[in-house]
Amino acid sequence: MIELVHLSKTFPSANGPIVALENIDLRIEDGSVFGIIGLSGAGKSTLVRCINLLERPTDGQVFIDGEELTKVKRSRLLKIRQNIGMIFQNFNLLEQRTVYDNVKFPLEIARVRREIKRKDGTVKAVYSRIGREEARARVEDLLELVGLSDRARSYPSQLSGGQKQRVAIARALATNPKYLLCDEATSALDPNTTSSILELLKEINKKLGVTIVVITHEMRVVDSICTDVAVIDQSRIVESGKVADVFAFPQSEIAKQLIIPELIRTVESAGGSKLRLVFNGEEADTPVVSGLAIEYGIAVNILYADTKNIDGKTYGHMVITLPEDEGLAAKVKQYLEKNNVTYKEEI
């Protein structure tokens, strides 16, 4: 696992020191997608960048596989860093390299991580360089992962932005990583590029078995493809948890800016006081409004409602204004409750 334990980073400036990340403790487990989000400014990008000491800590401990990162030898951490992919918001591919020879180039500068299994059942992992064959076939297989075998001998300028990420998806995993660190990998993309490089992601985790750490500032993409979310603001962990637990329940301010659209925590309403239903994919089948209607004759207003469909459940927000009557304000709720649908008063 990738465990970090009261990390702090700080930033030397002429006004003095400038605090990116204070006391962070995270523990993000094998084969999870794990989203850290948070708006500009907040430390996301330090904090990732510190999982692989890109970035030093200033104090605190990394530790990767039980080994602490931190008080390793540089030729050691070069090791360890090739267990770890990173992909980033702008691309950064070599413009003067086809998406052949990019994906190529950690294979010509890196030893290659392999597991060898030993006699006693125990794996162990070794480092070799990758031979020419060996390195076609390793390219040509992540090629077709990624969905671009045919634009192996294009140059980055001929391709959209969404088949660039493509690229450096395949570039970070040529090496073999055990984790995957995204950094805003969507930021620069269209909604349906991001829908597509995000169903890579999920199939990536789920195919290879890779760990992935995403940063993020949108909340789709954490309701998209993670499995565990901490969110993070003036430079700590204010909340982490479940994605499905931290979307239905947000307890930070900072929380429910980012899940809560300011539409709903604004909108106004003519009638009684709003409640704020969460579809956290558990109650799929449940139709809110006409079940009401047909069941008690009630008719709500719908304020506000998002919702999508994930893998076949239902997850978003609806608001609907409650009736001024307390009476059929109580059997708006019995039958929400009966139902198993989860709803919130206060907005």
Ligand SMILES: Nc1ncnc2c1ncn2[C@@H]1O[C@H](COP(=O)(O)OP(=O)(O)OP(=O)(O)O)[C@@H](O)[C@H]1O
Second form
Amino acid sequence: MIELVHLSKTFPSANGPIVALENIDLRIEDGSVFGIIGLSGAGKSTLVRCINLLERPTDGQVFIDGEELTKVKRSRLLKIRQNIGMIFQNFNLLEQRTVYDNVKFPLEIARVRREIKRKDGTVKAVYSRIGREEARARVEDLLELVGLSDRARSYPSQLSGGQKQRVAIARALATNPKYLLCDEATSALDPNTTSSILELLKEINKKLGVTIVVITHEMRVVDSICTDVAVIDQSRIVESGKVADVFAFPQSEIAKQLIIPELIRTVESAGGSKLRLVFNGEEADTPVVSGLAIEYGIAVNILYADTKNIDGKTYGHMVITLPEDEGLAAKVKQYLEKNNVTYKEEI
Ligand SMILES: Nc1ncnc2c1ncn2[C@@H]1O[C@H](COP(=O)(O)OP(=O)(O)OP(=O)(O)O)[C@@H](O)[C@H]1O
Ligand SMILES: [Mg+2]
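Switch from the form predicted on its own to the form predicted together with the named molecule and print that structure.
Shown next: the complete complex, the earlier chain at its head.
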């Protein structure tokens, strides 16, 4: 588990201190895909860099599996970092090295722990480099995982953005980390390539059990792969929770801005008041709008719909106009409740 406790970070500058993070408390459970979403300058990169101490917090503590990172010696820190892979927005590949050698690079530096049994039965731990054959097998497995086995001899300059990010992911996984930190891993990529990289991250989480922290300013990234989310605004976490909950009912203004599309919030209703329906896969699978028409003879106007079907269940938002007649409006709400559809009157 990754735990940040009362963490703050201030950068000195000629014009006075810049507060990048203020009193951050965050728990990232093992096995989760944890999204941290916020606008530019909110403090996201600083936050993720504090997790592996690339950036030293000014205040507060970082715990990795219960060990206080801010207290350990440098040699121990380097060891712990092998357990925390990281990928960056701009790939950060070594241009003079092939794909294969880029992925192998962390294995050249890493020392692995081996236990040697002494004659008296006690065990001695020694740290040594990973053997050549073991490294080769590892790199080949990783290239296969990211779908780049056939590009092992290429140089970064010969690859597309998506392929470069795949190399970066393979490299981040070389030392078999338990955690993977991704700072805007897809923001330089087009929508299709983004989807394929997100799929790959999801697979890494599921297959290898790697806990992933995803930094992003795009809600669709959170929507498509994250289990949990924290919203950061002006150096502070303003809300956090399970993605389904935060997405259904964002509390903070910033979360509403990020999560509920502009169109939903501004759409004009000509008749009665607006109602936002939230589908989170738990509703009865009757289409509500036609159900209302058939069962009650009430026709409602759909002002906006952004719903999708995953495995036969509906997710997303819809905005409808309620009938002006209060009795009918109450009936609509009754019908929604009966069908387990959550709704919200102020959007
Ligand atoms: N090394 C630094 N020195 C001084 N100020 C910094 C430094 N790094 C970040 N900051 C400041 O800290 C604040 C948060 O920056 P950060 O890079 O964490 O934001 P971000 O949320 O990652 O933004 P973006 O989405 O644009 O990447 C900004 O005001 C930034 O200017
Ligand atoms: Mg950033």
